[in-house]
Structure formats: structure tokens, C-alpha cells
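Quick heads-up: it's one chain on its own, the form predicted on its own, in C-alpha cells.
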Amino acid sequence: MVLSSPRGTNDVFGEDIKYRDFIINSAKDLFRLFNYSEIITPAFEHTEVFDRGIGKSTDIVKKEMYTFTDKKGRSLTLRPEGTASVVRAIIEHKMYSEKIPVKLFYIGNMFRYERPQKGRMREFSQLGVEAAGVAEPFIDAEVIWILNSIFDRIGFRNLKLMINSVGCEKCRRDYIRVFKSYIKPEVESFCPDCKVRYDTNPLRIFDCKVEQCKKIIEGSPKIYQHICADCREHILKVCHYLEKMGINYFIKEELVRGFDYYTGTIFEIISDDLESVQNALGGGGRYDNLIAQFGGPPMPSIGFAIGIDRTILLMRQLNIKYLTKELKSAAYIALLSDKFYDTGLKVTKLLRENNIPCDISYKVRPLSSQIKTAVRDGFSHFIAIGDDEIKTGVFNVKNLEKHTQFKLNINDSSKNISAVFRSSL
């Protein structure tokens, strides 16, 4: 019997690794530009971190978390998202005592027990940022700027940035009363989940994908129309800064996010090109009360997360090629006899010490076969080791792309090997 990976998980290898590295490296370059530092949190936390952070009434906490009891009876949960873990770490290590704002980014796997489908798996990769300690709307615009820039660098052009405000605690509370009053006559027509949401978390009804529920709330009052003056001033300033930066957006008044901790500004980037029901590539928002709720000081905060796997999916659909940061020079070393292994080792050692990626044939095969292998595997250069090369210490290096060649003397250590290879491209 051949074992397979668990349902909802994938093995990531080959080209997908290169896509993944390209996305992560593009994001890391931007994070450095914006002065964000990396944080790595545990893959599992005490369950309370997510109960308190995400909200017990959310679908994630109620239905989708991988929760287990350890050998001492403690309840632990594989992280379903990144923000709650980062907030826990900020408080535990008192990061706010060093400097404000605390600007962090993370990259890691998340876990949710969902029905697997294209663009949504039970184990998935995310990267995200969290900026804690700043209330001003400029940082909202800056965080959205980073999110937008990541996708711009990847090469996506047909994206939609949607923003909204879910208000502060007071104006959201007032809005919920208005919203519940509007939909009360239709409560019995809702799906079973939305009937529960009506009492526990009415805003989650906007997330429902059931057509009947969507139809009921189609003409309902939207939270954007009911936010207080301060919240309206904040979101309008965010919009102003986005316009100044030339970032296109539109206000989607029915936009909500799936976590209870959001306050004020929320945003999402979607792609109509994504051939999947799951067309959101990334999103986030403010969570001004979460750090205090966790026992830390009052610290208004904002962040976002990007789905790496879904981003790879869209890159493949649009035929956007990853651009690796590897040297374009990569040499394949072909042995024409098994007596040349010592020299082959010397050549590979020389190249690798000069930062030239290379590989060796390992097994002696006909020269034509080894050239085909080098071309197939994407090597830019080809070096054959035979009797003449052993005698002289000089090797012909063939450029497989340009069909040119140059000589490499392995006894001449004064040469800049990297420069020689690069100049041949």
C-alpha cells in the first residue's frame, strides 16, 4: 500500500518551491524597505490564544481549528492564522518597551479544518505583517501600500483593492442593532449557521455564501453608512493617502473580515482572474483593542496576511514566471571516464567556492546524453572533463544558451571565476 498525504495537504517541490521562494523573497525585500523585522512563532499555541483572539463565535474557532490535548491535559491548537500568535509574542516579550511602533512580519504554515477545494487547503502557507502602536491613518495606508506593492512586484495587474470601515466598538454596536432589526422578519429563512450568527455575531452573515442568505441581506443597511464621525474621518484620510500614492481602490460597504478582533479600517485584494471560488489573495485591517484584550497595554494595531499557495495558483494561471535570485550562471560538469572523478571534484569545489552553482554527472554516460541532461535541467554552461583537460588543467566552458565558449584554467586562482561566468552570458 502506497501512503498518500492527508486530505487537504500538499507536498511542495519542484517549480512550486521556486514560485514560493520568489514570492517570499519579493515580500522580504519590501519588508526591509519598510523597516519590518521577522518573527517566527510556534506552529501551535494554547487554545485560549485563538479563542480570545479570533473570537469564539467565528466559524474558525467553532468548526475549523485543529485542537488537541497534550499528555498533561492542556488544550493546544495548530495556528489557524498569524495575528493572534504575534500579539501573544509582543505582550510576552514586552516588545513595546523597546520601541514604538513594533513592526513585524511572519511567514509560516497555518491549519484549518475546511472542505478542501481549489485555492483552499487544510494546511496552507501565509506571510503577513503586523504594525503595533500607531493610531494614525497614515500607517493604514502604508500597510495597504506594502500589500499592493507585493502583488505589483510579482506582476499582477488585474486586481481589485476593496476597503471598508467596520467602525469602533460603539458605532458597530449601534449598527448591529439597526441591522438585526432589518433582518429580523427573515431570520427563519436563513441557513442554520446564519440563524446562530443572528444571535452570536450578526456581521458574520455578510460572509455567508448561501444564495438565500445573500439575497436577504442584499438591500440591508451597510455598516459604512452608520460609522461615527471619528471613524469616518479616519477612513477618509486613509483613502486620501492612497490617492496620493496612486493606489486604486474602491469602498465596498458590505465588506467584513472573518475575525472578531477587527476594528475600523479593513481591506482585501481580490483577483477576477483567479479560476477559483476563493479569489481573495490577501487582506487585513485594524485591531485596536486586541493587545489590551490579551493583557497588554492599549496599542492600536494593523496588519495583513497573504495566501502564498493561492498566489502561486494565480501566477501559474496567468503564466507569470518567477524570477529567481540565483546566479544565471550554473555549470554542468560531465565526466567522460570514471577515472576523472578527482578532477571533477576539484572543478566543482572551485566553482562552488566562487558562488557558481554547479552539479556533476555522477555517472559516466555518452557526451551527447549529458548535454541533453544539462539543457533539460536548465544549466547555462557545460564543462566536459577528458584526457586533454586533465593534462593541461584548462577546460572549455560552453555557453548552452549562446552557443559560445571560453577557457577556464583551474590552476589560475587569481581569476574572478564569477565574473568570467557572468561575462559570458
Given for the second form:
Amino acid sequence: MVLSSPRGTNDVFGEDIKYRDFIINSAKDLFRLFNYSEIITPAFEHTEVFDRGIGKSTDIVKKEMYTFTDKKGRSLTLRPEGTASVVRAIIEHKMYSEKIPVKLFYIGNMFRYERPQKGRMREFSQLGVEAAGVAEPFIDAEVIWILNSIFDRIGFRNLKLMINSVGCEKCRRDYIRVFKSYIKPEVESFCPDCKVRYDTNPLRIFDCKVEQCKKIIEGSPKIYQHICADCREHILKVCHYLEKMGINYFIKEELVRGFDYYTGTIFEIISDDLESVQNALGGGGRYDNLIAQFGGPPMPSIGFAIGIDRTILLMRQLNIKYLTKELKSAAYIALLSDKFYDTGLKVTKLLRENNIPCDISYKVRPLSSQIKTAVRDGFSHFIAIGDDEIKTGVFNVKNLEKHTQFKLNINDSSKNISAVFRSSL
Ligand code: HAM
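Shown: the form predicted on its own; wanted: the form predicted together with ligand HAM:
And the full complex, kicking off with our chain again.
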């Protein structure tokens, strides 16, 4: 039997790696511009990190976590997202004692036991940022600016940025009272999950995908209309800065996002072009109480994450090409006889030492078929090794794109070798 990768996972290779590198490099350039530094957290954490961080009544914690017991009986969970781990790390290493805000970015694989479909996987990659220790609305807009710029640099033009405020603890309490009394007469018509949510965490009813539940809450009061004066002032300031930054957005009053840690500003970027079950490319929000709830100091914070796999999907769909940073001068070295391996090794070593990517034909084959391989695989240059070349130490380098050629003397200095290759581009 041929083994395949587990359902909902992917092998990423070939062109997808180039897309992925392009997305990651574009984001990293921006993270540097905005003064964020990288953090790498473990792929698994104590289950409690997510139970407490994300919230026990969220779909992620209730249904989607890969939780296991290790050999010492500890409950561990593969991370379903990055925020809770970063918060745990900020507190554990007292990062706030060095400087505030703590501005971190991360890139990593996440794991959620969801029903796999196009654009929705059980293992997927995210990149994201967390800025901890700033309450001012300016940083909300700045974080959204980074998110927006990443997609802008990639070349997406028709994305929609949705914003909402889920209020602070106080206004949420008031709103939940209003919301519950509105839906009370319909409780019996809810799905079993929403019946429980009604008692434990009514805001989560907005995450429900069941049509009947969606219908019941369609005309219900939305939290945006019930936020307190401070929360209103905050979100209006965020909107003001976004306008100054030239970022288009719209307020989506029913947006809640599926994490209990959010307070105040939340946002999501979607694409109507994405042929996927879910159209969100990225999202995030404020979590002003989470660090204190984890035992850290009060540190109002905000962040976002982007789904790398969905971003690749949309780039491919819209035919957006990644800009490759690879050297165009990649050489294919063809061996015309078994006895030329030693010389082939010498040439490849010389080129690689001079930062010129190259590959060698591991098998001896006719010259014409080797040229075909080099063209098919996108090499710009071709070097054949035969008796004459070995005698003289001088090789003919064909430029396969321009149909020109030049001589390469392997006894030349490194400077000369790089220069002749560069001048042939
Ligand atoms: P999230 O909205 O759950 O937010 O995930 C962010 C992005 O990850 C989504 O917009 C989507 O592109 C991608 N994504 C999520 N689930 C899957 C999946 N099953 N398959 C493929 N892609 C997926 C968070 O994770 C928060 N931690 C964001 C945040 C950071 N909030 C504050 N700071």
C-alpha cells in the first residue's frame, strides 16, 4: 500500500515553495520596516495555554484541537493559533521588563481538526504579529496597515477589510443582556451547540454555520450599536487613522471572530475571488485583558495572522507571479562521459563558491537530451564537459536564453568568474 499524508495535510514543494518564500520575504521586509522582531514558539504547548487563552466555549477549543497525553501523563496540544503561545512566552520571559511595546512576529504551522476542503486544512501555515503593551488606537491602525501592506506588496487589489468592535467587558455584558432577551423566544429552534452557547457564551452564536441559527440572529441587535462611549471613541479613532493611511475598510457589525480573548477592535480581510470554503485571508484584533489573565502585568495588546496557504491559493488563482530573488545565472553542467565526474565536481565547486547556483547531470546522456533538460528546468546557462575542456581548463558556457556564449577558465580568479557570469545576464 502506498502511504499518503494524513487527511487535511499537504506536502509543500516545487512552485509552492517559491510562492511561500515570496510571501514570507515580503512580510519579513515589512516587519523590519515596522520594527518587529521574530519569535519562534514550540509547535505544542500545555493544553491549558489554549483552554485559557482562546476560551473553553470556542469551536477551536471544544472541537478542533489536537490534544494528546505524553508519556508522563501531561496534556499537550498542537498549537491551533499563535497568539496564546506568544502571550505565554512574553510572560514567561518577562519581555515587558526590557521594553514596551513588545513587538513580535512569527511564522509557523498551526493545527486544527476541521473538515478539510479547498483552503481549509488541518495543518496550515500562518504568519502574524503581536504588539503588546499599547492601548492607543494608533497602533490598531498601524497593525492593520502592516496586514494591508503585505497583501498590497503581493499584488492583491480587490480585498475587503472589515472592522468591528466587540467592546470592553462592561459593554459586552450590557449587550449580552439585550441580545439574550432578543433571541430568548427562539432558543428552542437553535442547534444543540447554540442552545448551550445561549447559556455559556452567547456571542459565540455568531460563529455558528447552521442556516437556521444564522437566520434567527440576522435581525438581532449587534454589539457595535451597544458599545460604551470609550469603546466608540477608540474605534472611531482607529477609523480616522485608517483614513489618513489611505486604507479602505467597512464596518461589519456582525463580525465577532472565533476567540474569546478579543476586546474592542477586531478585523478581517477577505477576498470574494478566493475559491475556498472560507474567504478570510487574515484577521486579528485587540486582546487587552489576556496577558493579565495569564498572570502577567496589564498589557493591552493587538495582533493579526495571515493564512499562507490561502494566500498562495489566491495568488495562483489570480495568476499573480512571485518575484524570485534567485540568481538568474544558474548553470547546468552536462557530463559527456563517466570519466568526467572529477572535473564536473571541480566546476560545480567553483561555481557554488562564487554564489552561482548550478546542478550537474548525474547520469551521462547525449548532449541534446541534456540541453533539453536544462531548458525545461529553467537554467540560464549550460556547460558541457568533454575531453577538450579537460585538457585546456577552458569551458564554453552557453547562455540558453540569449543564445550567446562565453569562455570560462577554471584557473581564473573568483572575481573574474563572477564577473563573466554577471556580464552574460
Ligand atoms: P484566525 O482568523 O483564526 O486568527 O486565522 C488567521 C488566518 O489563518 C485566517 O484568516 C486564514 O487565512 C488562516 N486559517 C485559519 N484556519 C485555517 C485552516 N483550517 N486552513 C487554512 N488556513 C486557515 C488567528 O489565528 C488569530 N490568532 C489572529 C490574531 C493574532 N489575533 C490577534 N493576534
